Each structure stands twice: as C-alpha cells, then as structure tokens.
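The form predicted on its own is given below as one chain in structure tokens.
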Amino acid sequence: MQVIYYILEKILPFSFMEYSFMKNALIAVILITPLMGMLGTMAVNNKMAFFSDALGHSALTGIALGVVLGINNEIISMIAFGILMALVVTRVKSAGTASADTVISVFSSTAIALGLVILSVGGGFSKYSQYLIGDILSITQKEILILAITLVVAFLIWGFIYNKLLLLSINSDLAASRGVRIVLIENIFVVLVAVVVMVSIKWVGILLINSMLILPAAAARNISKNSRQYLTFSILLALFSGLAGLIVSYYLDTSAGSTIVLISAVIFFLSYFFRRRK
C-alpha cells in the first residue's frame, strides 16, 4: 500500500495527500466509480434505475437479518440478502403478473420497512444511520482490498456477459434466437449489481448509491454514438465525478458522496443540453 501512496503523492502533489484517510478515500473512488459507470450502462439500457435504488434500500434489511441471525460481518449479510432480493424481484417481474415498477416498489418498501423495524428495536438504529449517507473517508486498507477484489471479479464477469447483455437490451427475442440464455444472463447481471451495491453501500450511502450508478451512464448515453463509446464515456465520467467530488468536498468541507453526486448531476445536465443542441 505504501507504494500506491507514493505514486499518488507524485501524481497529485496537493495538500490533502498528506492524510492517510484521503489517500484511502482516493483509492476507493478509483475502484468504486469504474464499477458504477460500467454497470450503470446496462441499468439505464434496461430501465433498471428503480431496481438499483430498491437494492440500496434493502441494505438495511440485510444488516437487520444479520443482527437477528448473529452474523457479525455486515457486508456478508447485506450481500446475501441483496442477492436473494435481486433474484426474487427478477423472477416475479418476469412472471408478468404486475408491472415492473410496481413489483420493485412493493419489494423495496417492504424491505426497508422491515429493516427499520428490526434495527429500531430498543432505539438501536442510530449506530446504523451512517449507512444512509455513507462515509468514504472512513474506509480502511482491508476494505479497499475487498473493493479491489470486487472490481477484478466484476470486470471478468462483465467481459463474459457484456455482448449477451447488450443484445438482450436491444431485443430479447433476437437474443434468444442467437442462443443467449436470457434468464441466466439476467440473473448474473442482477447478482453482480447486488454485490457491487452492497459492497459499496457503507461508503457511498443508501441515499446516494443509485445516483452514482445511474447519472454517469445517463450522461454518457447523451453524448455517445455507439455502445463502445457509451461504456467508455460512462466509466470515464464516473471516475472524473468521483475524483473531482472527493477533492472539492475536501476544500469545501462537505459530504464527499453528496458532492460526487452533484458533480455527476451537473455533467448530466450539460450532456443533456449538448444533445438538445445537436
């Protein structure tokens, strides 16, 4: 880690690099934002913005069930519940018995209510309130390692399913005719989103996770001419927003996550007006 610190100090000779917590936060942003930008492209393509928001809200339920079951590691309990919820919502949604937004809304509201009820027993919710807004400045070296492993695994899986997901987002019937196993690919994607969301939620925050996932991809879609540009721009915009937001938040003494989202929002509106002018 010291080697990485040294490289960052040489690349970014700013005063905030004197602090270890800023170096850790910077590394975390470099790891988290490409994941958000990458997954956000397909979330936007498949109109799954509400779905990712529901996953974020379900994090509280994952923590609550972990407390009930005696699981000390909150990330494990969040990931387990997030994967379960993602698969159940996808299955119910594909059954077609109700509209997708209705199904997601029902599961989302139920999950967050259940989590709040369990965690608030005896007035104990206050110690979990940090998950609402997140705190990337509190990330540790061990947690950075978890993010790095998640990044590598996610990119490997993405390389396997990207073309199939792209075809599926264009036309599911065409994808099926080309031999794409639609249910399997959809399940892999939603599980991947669930894992990334749950791993990142502690440092990004439940209230902001969906914005970081959707805004860079939505902005990239406004300025892209093809799928390759779309993916590349989304990752780059997410990375730029993350780095700029972290640095600006340091000098303005504001919430890092909120500042990152605001910069992403500004970029989106600029891209929107650029598209309108064209």
Contents of the next structure:
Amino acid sequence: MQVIYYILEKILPFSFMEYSFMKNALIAVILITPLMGMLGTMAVNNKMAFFSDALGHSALTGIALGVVLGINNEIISMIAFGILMALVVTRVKSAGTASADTVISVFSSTAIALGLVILSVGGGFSKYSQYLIGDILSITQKEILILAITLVVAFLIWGFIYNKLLLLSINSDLAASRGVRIVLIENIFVVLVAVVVMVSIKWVGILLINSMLILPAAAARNISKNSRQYLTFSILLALFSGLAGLIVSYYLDTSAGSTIVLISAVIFFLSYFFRRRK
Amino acid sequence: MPVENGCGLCKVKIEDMGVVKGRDVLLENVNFEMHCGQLTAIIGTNGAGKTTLLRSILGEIRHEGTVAYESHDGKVIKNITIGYVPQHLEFDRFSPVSVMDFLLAGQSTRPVWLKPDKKIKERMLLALESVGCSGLENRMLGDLSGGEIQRVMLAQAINPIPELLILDEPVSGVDMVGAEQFYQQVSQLRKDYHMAIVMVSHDLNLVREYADTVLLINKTVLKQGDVNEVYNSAEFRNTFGGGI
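Form predicted on its own done, so how does the form predicted in complex with its partner chain look?
To see the whole picture, the full complex is given below, headed by that same chain.
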C-alpha cells in the first residue's frame, strides 16, 4: 500500500495528496470506474440501463434484510439480495408475460419500498442515508482490497463470456445456434453486474451508481466502430471522469460521486454532438 | 463433388413433433424427412408455425416428438453441426460491432477486443469472400444493407461447414437482386458440401426455382413432395388461393 501511495504522490503533485483519505479515494476511483466502464458496454448493448438502476435501488432492501436477519456486515446481505433480484428479474423478463420495463419497474418499486419500510421503523432511516449519495472519501484500505479482488475476478469472467454476450446482444437464436448457453450466460452477466454494483454502492451511492455504469459506455458508443474501440473508450472515459470528478470535487467542496457523474454527462453530450456531425 | 459431408449425415428425421404454448397449439403431429444435398423449403401462410418448426429443430423451444439424425446405413448420429441464419435481423444498428467482431465472436472464445488469432481471421476473410462480401470486415454491422447482413450471417453459419443449414426467411426485406444472389449461393453450398438445407420462404417463385423438396404446413404438414407436386395440389390452392 505504501508503494502505491508513493507512486500516486509522484504522479499527482496536488496538495490534497497529503491526506490519506484522498489517496484511498483515488485508488478506489481507479478501481471502480474502469470496472463500471467495462460492464457498462454490455449493459448498454443489451438495453439493461433500467435493469441496473433497479438493481441499485434494491441495495436498500439488501441492507434492510441484513438488519432484520442480524447480519453485521451489510455488504453480504446486499450482494445476496442483489443476486437474487437479478436472477428473478431476468427469469420473469424472459417468461415474456409483461414487457421488460414493466417487470423491472414492479420489482424495483417493491424492493425500494420494502427496504424503506424496514429501515424507517422507529424513524431510524437517517443513519442509512449515506447509501443514497455515497461517500468515497470514507473508504478504508481493507475495503479497497475487496474492490481490487472484485476487479480481477470480474475481468477474468468478462474475458471468458464476452464473445458469447456479444452474439447474444445481436440475436439470441443465432447465439444458441453457435452453442451459446443463453440462460447461463445471461445469468452470469447479471450476477456479475449485481455483485459489482453492490460492492461499489457504498462509495458511489444508490442514486448515482447507474450513471457511472451507463454514461461512459453510452458516450463510447457514439465514437466507436468496433468492440475494441468501444471497450477502450468506455474504460478510459470512465477513468477520466472518475479522476477529474474527484479532484474537482475536492477544490469545489462538492460531493465526489455527483461531480464524477456530471463530468461523465458532459462527455456524453460532447460525444453525442460529435456523432451528429459525422 | 463430395457425396458425404463431415459426419456422414444422410437424413434428418422429424417425428411426431408438436408445440403447445399456453392453450394454443402451434404445431401438431409434424412428420417429415430432410435429405443431405437437398434444399427443403417450408412454405405456409403467416402464423402457420414455420419459424416455430425451425426453432424446434434448433432445440430452442420445448417440443414433443423427436429430431433424429441418421447416416447412410441407418445409424443414428448424436451430434451434428448446425448452421443458422435468422430471419431478417432486427438488432440495434448503432451497436459498435464490426463485421469481423461478429464473425470472430462466433468462432472462438478469445475476446474479440484482443488481437485476433491470425489463422481464424484469415479463415473469416475467406468466408467473407466466398459470400461476396470482401472488404466489409471493418464496417459496422449496422451500416450494412439487408442483403449484405444476410450474407455475413451466412458466412458465419457455414463456418465450420455444417451438416444441416437452417435459414429462416433469409431474404425478407432484401431487394430482388440480393435475394436471387443469396439463393444462388445457398444452392451452390448444397452442391459443394452435400449439406441438408432447410429454409422458410415467402417467395414462392424463388422456391419454385431452387428448392428440391417443398413442405406446405399449417400447424401440421399439409402436403410434401417436389415443387410440382406441391404447387399443383389442392392443399396449395386452398392455402394460397390458386395464383402465386
């Protein structure tokens, strides 16, 4: 860790680098944003923006269930509930009895209402409100380690399922004819998104997590012509917004998560006009 | 011209196939055979169950009955390679996927954002050339014309060379010249590789010109045989009202 601190201090000669919370936050941003940029590409391709939003909302229910069941570490109950939610929504969606956005909306509102009801018993919601906007400055070294492990595992799984996901995003019958096990691959992907969202949500916030996942990929789509460009741009744009957002938020004394998202949004609109002019 | 394909497949036998969705019977009691080296065309009105039949053969939907693959000497073959070209592809045209990305994704597990395996890439360039799509490899899939997309799909479907090629209305929404070109290519494949080809088609004139066997269906098989047999039958007249 000391080595990483040292390197960061050398690369980024800002006065805020003397605070270790800023160094930790920077490392967290360097880990979270590329992960989001990476998963975002397929979330956007598979039209899952609304789905990942719902997933973020269900974090509240995860925390609430953890409280009810007496689980001390809320991240475990959040991940467990996130995975359950992801699998159930995907299942109901593929049954095709109602349109996808309706299904997701029903689950999303149920989850958030259930979470709020449980957490607000006795008027005690305020201590959980940090989850709504997140606080990346409070991240500890141990939590950074969890993020790093998540990043490595997610990247390996990503490499393994990428081609299959790509075919799936083009046409599911075609994917099946190429030997892709559709349900399995879809489930692996949604579980992966669920885990990453839950692991990051405390730092990014329920209200903003989806923007971090979707905006860089949406911007990258506007300027890419193939898969390699798409993935590279998405990761770089996510990383850039993350670092720039964190630094700007320090000087403007604003919330880091929201500043990061605002910068992503500006980049998205720039890419949108770039595309229109092409 | 080889008389045998890769695994020695001779015919595909569909027995007692039925599909029920909710309370609707989509297919019932469907029996027919498809032979290698032949193009079998499935025709019928909208909602007759043509696509359902293809998807059942693909194993994509739950169905009753069996699909069996037999060799020349009547032995059952367990696994065959199936190539599939979907119905006029509805997909997100802004998706940043190049033609080469798409082809490579179907050929190997190496993620397509890495540098591709040289041999596989060369094979795919040849495949593109064989369907008359040279030079399209770096174009975005969404920028291609309907006919080009279907030929790229064909290039994917025939690598590796399948024993059974399934085509679901491959030329709907493609202009006349493109459609004719596509049929000629498919027709050539049947000769070159002795594969069994089954195709759903709306275009009765093209079917007349290229199909060896025709299957007229409406929930079940109404009539099967060669083109003349089926086109001159009472069942055909009842379905399509005489003229085509």
